[in-house]
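Below sits a lone chain in structure tokens, taken as the form predicted on its own.
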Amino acid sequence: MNNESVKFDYCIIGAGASGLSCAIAAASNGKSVIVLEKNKKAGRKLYATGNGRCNLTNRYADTACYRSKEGGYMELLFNLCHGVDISEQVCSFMNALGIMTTEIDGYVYPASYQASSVVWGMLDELKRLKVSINCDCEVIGIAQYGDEYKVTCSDKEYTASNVVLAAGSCAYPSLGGSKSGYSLAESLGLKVSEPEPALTALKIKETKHFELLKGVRAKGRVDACDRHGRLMASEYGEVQFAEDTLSGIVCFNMASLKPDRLRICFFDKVPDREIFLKHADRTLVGVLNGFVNDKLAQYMVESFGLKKSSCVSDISIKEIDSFVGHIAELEFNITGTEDFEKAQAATGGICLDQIDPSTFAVKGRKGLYACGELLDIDGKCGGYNLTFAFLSGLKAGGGYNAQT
């Protein structure tokens, strides 16, 4: 190792949404600032967000689209906000990097479509702030002497005034997940709670006649509920069937959730007794795909224990009646959800009781921050993580002086 040491105002530790924000924030207040980045390329995660097209943030973000494992976080998330629009603090943001915005429904992204103008944009602003960032080197150790960190990398040692955790959570890791700052924050003495996947698709038990549904989108109220059957959440959207999966945006917000199980309803009025009896000489499978799918409409005729052939006449109005009450909310048995390495995002993380929400401090520990997703903070889909990121990481940098 070259035992020489460079010092600076600020080391921040990843270069991730988060971490780059919070680069610029402190360059753009005088500060030296080095950033430590073990991946090969700066914003690596960020060029693949939102399938390349980078969905910033959202106009409809508030408190509410997130959550903790531990809590904590809604006084964290109004301290975000002083008095202006979430999501217009990022878009200011953006604009005054001179990448403009578009919203689509709410959802906002680059002007260009494309994440490159946003990774591309920053480390511009990067440059011009004259930060240094250093790819291809992981942080192995953090130790603090009195008024002053040494961070060590493999190959040099790094003296600063302040520390940033902005590692990045261990989602994604073809795309550089991993656990090193959850690490990194542990030798320092930090609780981290165990990070778990977020915004992935949920696992269901169901095997019976479930191999029908593979391939089927379609549009439903999800009510996500614990094992004794309270509600959790509910949320109307896609929702997506693969071989053993239930997916789409809806799901993957309930992933952080754990829910034991997931009951849909996919009509917006469930046809009655009477709609069928008018029908009486059709298949149950053919009133029902004037409403659903048809392999929607199979699944619940079979798995109501009726054959696909099956006709209204066939059966009983008592059994028409149980038939309605079993199509108005199909009931799904959650086993769990898919790995790391195919969700968006993790819950878990740095225990949120630890961090000053007015600047992202930690508590007790002067010059040591954390921020983005390394935090016990998640959102839902739609850009919400995203804000997170580069709001967090612009309050652990002091805040962006645009002018500078």
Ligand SMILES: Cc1cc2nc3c(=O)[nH]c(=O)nc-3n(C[C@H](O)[C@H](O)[C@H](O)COP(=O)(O)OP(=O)(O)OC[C@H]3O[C@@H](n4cnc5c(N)ncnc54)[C@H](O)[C@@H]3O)c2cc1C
Contents of the next structure:
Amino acid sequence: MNNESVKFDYCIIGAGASGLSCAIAAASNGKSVIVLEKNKKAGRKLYATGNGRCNLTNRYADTACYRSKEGGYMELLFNLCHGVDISEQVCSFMNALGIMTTEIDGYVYPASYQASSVVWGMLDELKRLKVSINCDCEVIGIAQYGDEYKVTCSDKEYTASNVVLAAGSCAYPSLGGSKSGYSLAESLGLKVSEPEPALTALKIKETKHFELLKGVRAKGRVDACDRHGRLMASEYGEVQFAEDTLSGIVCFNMASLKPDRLRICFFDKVPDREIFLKHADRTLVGVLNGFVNDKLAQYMVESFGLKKSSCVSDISIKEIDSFVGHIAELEFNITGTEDFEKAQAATGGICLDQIDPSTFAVKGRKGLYACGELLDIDGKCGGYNLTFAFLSGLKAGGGYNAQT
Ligand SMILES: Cc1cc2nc3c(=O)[nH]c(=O)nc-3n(C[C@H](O)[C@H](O)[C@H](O)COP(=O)(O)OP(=O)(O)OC[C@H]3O[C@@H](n4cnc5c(N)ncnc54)[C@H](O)[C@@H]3O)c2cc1C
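I've shown you the form predicted on its own. Could you give me the structure of the form predicted in complex with the ligand?
Following is the full complex, with the preceding chain placed first.
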């Protein structure tokens, strides 16, 4: 074992969005910092965000866009956005690094629309601040000895006065997601709520006629319901149909709720009996195709038990009324979500009641901090998770003292 002779003020575990932000903040306050990263390079997940465009933050970011499995998070979030627009804080941080931002309907991206520009901007700032990032270096143990922490990797040991757990969640293992951060936290006596996949596709039970919908993308109002049919959440947006899943931002946002069924209305105005009667000679699919995608129209007809070729005049007025009821709210039974392999985030993590909301320090543990997705907090799709990772990282590092 090679003991690194230098003692650092901060040893940060994980070179993702939160760990890099934390390192920038701590070093900008004159602290000596080392970042340990198990991947071969820093910011691996960050490069892949927003399909490579990196949705940094969102103009509509507020506490309602976040969830916590065990709760107790409001104070933590309010402290991040206290009195200042939360997305503005992310943009100012980026601007201070020389990264300009641009916005589409509230979604904020780097002006380059390249996630790499964010990673490179952060790494250049760390270089300027003389922070080393040791990659290919998985932390396997942390122990506290008085006012000092010993951080152990497979072939080296580091000593630091402060340790920051910024190891992220176990979502998307192909980009570095792992349970390692949870285990390290537990080894230090912290309570961790079992992680579960979030921001991922919902698996559906239907098989009959569902194959018709494969590849269809359609906008609608999506209601997530529990097994008693009670409404859990409602959102408007695009639904994407695949082999046996429903995805798209609205469905992703509902994954952590674990709904039992979705009710979806694909119409701005549901066609009524009069509309059908006006076009009595046409097929039902033909009439519906005036409102929605043809495959969706066919699914609506066949899942009602009629043939694709059925004309309006083939069915009674009573049946038309009942058909209108069927198409107004298509119902899909949900059997679960995709697993961590395809989840963009995880619910669960280090329980928030252990975290000091103004510093992200672990309460009662001098020199121990936690930030980012490793905490029991997850945001909706749209830049909210990176927002939390950046801002919690900056706080854990004592706040960014930008170069003037
Ligand atoms: C495909 C995809 C697209 C996404 N797009 C967006 C988006 O556009 N906008 C948005 O807001 N969010 C997005 N997210 C979510 C967002 O990327 C995460 O919430 C965010 O990166 C979390 O930052 P973090 O620093 O907490 O964790 P991470 O970025 O995961 O960083 C943690 C780091 O710690 C390292 N690590 C773990 N254990 C150890 C250990 N024992 N020793 C050393 N290193 C360790 C990991 O290798 C990793 O590099 C996306 C996620 C995915 C998977």
